[in-house]
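First, one chain by itself: the form predicted on its own, in structure tokens.
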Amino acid sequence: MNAAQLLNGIALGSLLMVLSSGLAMIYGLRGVANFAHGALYMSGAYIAYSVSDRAGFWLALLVVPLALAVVGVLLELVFFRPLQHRSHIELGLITFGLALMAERLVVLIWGERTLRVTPPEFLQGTSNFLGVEYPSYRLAIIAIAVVLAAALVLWLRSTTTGLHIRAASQDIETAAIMGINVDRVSLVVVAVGSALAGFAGALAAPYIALDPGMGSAFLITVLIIVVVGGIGSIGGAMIAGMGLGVIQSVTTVWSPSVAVVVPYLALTIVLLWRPTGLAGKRVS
């Protein structure tokens, strides 16, 4: 393994990590594995595609977790809040529904053809990076994917609202009781879970083709991170993200045909050492 294959797993990983945390929030809180989640990334990487054809890229990595907060928005008031007391296996399947949905839509409004977004120009092209010659833009997917992650576990531990979204996750009855609004902090959470899951999606579109099964492609590997880390546990997510990342992409260069396997390998020998995840159930 050289320098390179292993910057390839870190840039893979930062993109699984900001994916991740944001499923990681609203599994944690709603106890929804929301299929959705891969056509609110593949949603983020088109609207990104029109909105930096247009305006810029650097606009669009604004504009997208906006638009994609107030999907989740609408999510939360119109699926999630008032299906909350039906079973998590008819909360899912309407999600799943959502997704096939969604990448149809995407299919009329863009078709089916492959896309591309332009990185900034100043990234464009490679820098020297511990002696080693790298493309420039995945260099800063690894440096605002850390910064995110950073900024997002400083929210959770040191604002009100994150103590009372860590709260929520670990006991919604109990938190109610002892007078969080939960309704607002579940509204926040789908919320900034839909806006992480587009930011994501954009950051991804200089970096990968765009094409309408984006989503799904990303989607089971980012259940098993999640349930691998631990179910609601950000923290876990991070980590079993970067990891399986950088693990996927050495193995693609050994063998594709073994890397294939190897989130199933993963979740199958995490599951049997530990059942509850690397973290367990927690916010962070």
Second form
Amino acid sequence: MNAAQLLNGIALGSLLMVLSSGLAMIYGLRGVANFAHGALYMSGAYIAYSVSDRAGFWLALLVVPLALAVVGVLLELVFFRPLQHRSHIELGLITFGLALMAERLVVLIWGERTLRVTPPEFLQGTSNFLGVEYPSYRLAIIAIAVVLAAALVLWLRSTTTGLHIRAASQDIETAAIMGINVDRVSLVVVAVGSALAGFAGALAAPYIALDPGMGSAFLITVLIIVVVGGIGSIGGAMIAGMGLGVIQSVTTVWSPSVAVVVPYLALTIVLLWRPTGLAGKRVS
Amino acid sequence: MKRRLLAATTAVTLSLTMAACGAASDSSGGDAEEGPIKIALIPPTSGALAQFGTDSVKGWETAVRLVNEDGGIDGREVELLVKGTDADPATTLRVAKEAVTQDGAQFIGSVMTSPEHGALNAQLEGLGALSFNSLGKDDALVGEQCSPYAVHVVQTTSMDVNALANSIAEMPGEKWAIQAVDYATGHSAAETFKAAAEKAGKEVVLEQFAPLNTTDFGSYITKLKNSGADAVFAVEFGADGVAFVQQADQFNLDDQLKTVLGLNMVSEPLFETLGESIVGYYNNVGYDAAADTEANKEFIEAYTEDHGSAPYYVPADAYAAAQILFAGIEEAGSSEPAEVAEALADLTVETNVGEVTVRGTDNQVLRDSYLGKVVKGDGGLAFEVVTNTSADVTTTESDPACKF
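Same protein, the form predicted in complex with its partner chain this time rather than the form predicted on its own?
Zooming out: every chain and molecule, the one shown earlier first.
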């Protein structure tokens, strides 16, 4: 296996890392398997298509997370908070329904046609990285994802909001008794989680082709990553996302048919070996 | 008393069961000789193939509008029942059964993939419905999976590849790599292409298959680059095809390639999305939009009027399927699927894709196949038809495995 194949795995892993960290945040705090996470990612990619078409790709990277954060606020205020005492299955089904509606909405706005986003001119083509000619845009994804992951971990570990998020993710009731405003923390978490999904979509837009089913294609993999990483653990999800991306890409070189089952295999092995996931109960 | 009650209950149950059976039997296929002629369309409505499904429906809609405006077929109106599937054979089969047994459809169209057609073909005779395949290209559909109730309107993969094979010798590039989708059509295309390439004195240095709905082709493209190939034969459809072309561009794969030859990878609806990076790509072209025939002109005009855009091979083949069906019903003087199937055997029909004949031994529609090259014209990207190969070259005889 050569270095380019390893970079392919790291690039895919970087994308999965950003996407799964948002889902892990929401799952950790709200306990909701947010089946709309794939739809948020897909919506992010489509909004990025429209924004980058009119105002450039870099602005899209800024606008998309903000737009999706607003969607996250609505999700929290309209669904998650009022229904927080209902069973997780009911909330999961609601998010599943929202995902289906989002898919149809995207078809109504952008149509069923497959779309493509062109990366900024200086990121087109290849660059020489450690002696390997590799697509510049993929290298940029890796760099952005690493910076984002570091910033996220730093935010969770060094700020008061981060402390509150970690506390509420461990035990939301005790956190509330200790004086933490868990409603505000939840709002922040769902908004940031949704923004991360949108950001992943915007990052992915020049990487993959845009079609309304693109969210569903990643959703199962991302749900598996969250479970493998340790439910609710953002750090665990990041490690699992990167690991799975690399393993899947490497397996594709050897046997594409086997690569398809890698996430399921990883899920089975981790659940048998370490039922709480790679990170156990740690949040960051 | 108990015995009488038991006997009465048994009699009532039996009579109800028989009545129910009778009702089910009556509803199957609808009333074939009265009322509208019903055609169920079952395209994929989500995923990588959704757009082709939608466009196939548009072709049928135009054909039905025109025939109904002309007073229908033998005075009977034609009605479309548009359903949806996720392109999973089990789902498609369930929807088809519902359409035939509950909605009274006699004919089926717009089913997309070869596995769906394979599953459907096995059930058509029992269902008593006639299917028109304008999309699934797998050779097995007119081989071991053929059905007297399935008309194969579209060219098979081997017909397409045989048409391309005629030109392989002249195409630049000696070391070919095959990148194909990991399902029936991809494998049969790869097999046929490999044989044709080797016959033309070319070397196949790599053969790899990616699952349908692959989003990241990085690993595949890296292998292609490392293989030393100077030409690629690619069988990737819809969103997969776009992702492959887009990522190949990012990897600068084209720099080492003299030829990129696609099978259904590049088509008119994707020109805008794919952009100028595909100029010079070769691809099979199922339908020559520039064909100067009355039937084709009428189709293009009506389709453009209905849908606001020019047609390409998917709606064109759906329209051709409709024309063949209508000709079959007229020839049979009936819309009973079995009689229409019988009437279609060796029938020649003038369609928008030219004069075609339904081969009686396997129901393959014999028609021309084309090789096109993407060129940049005044109105944007377009296909320039490079070669035109007739059916007597692309499919010399039917597969002996097909027995009606």
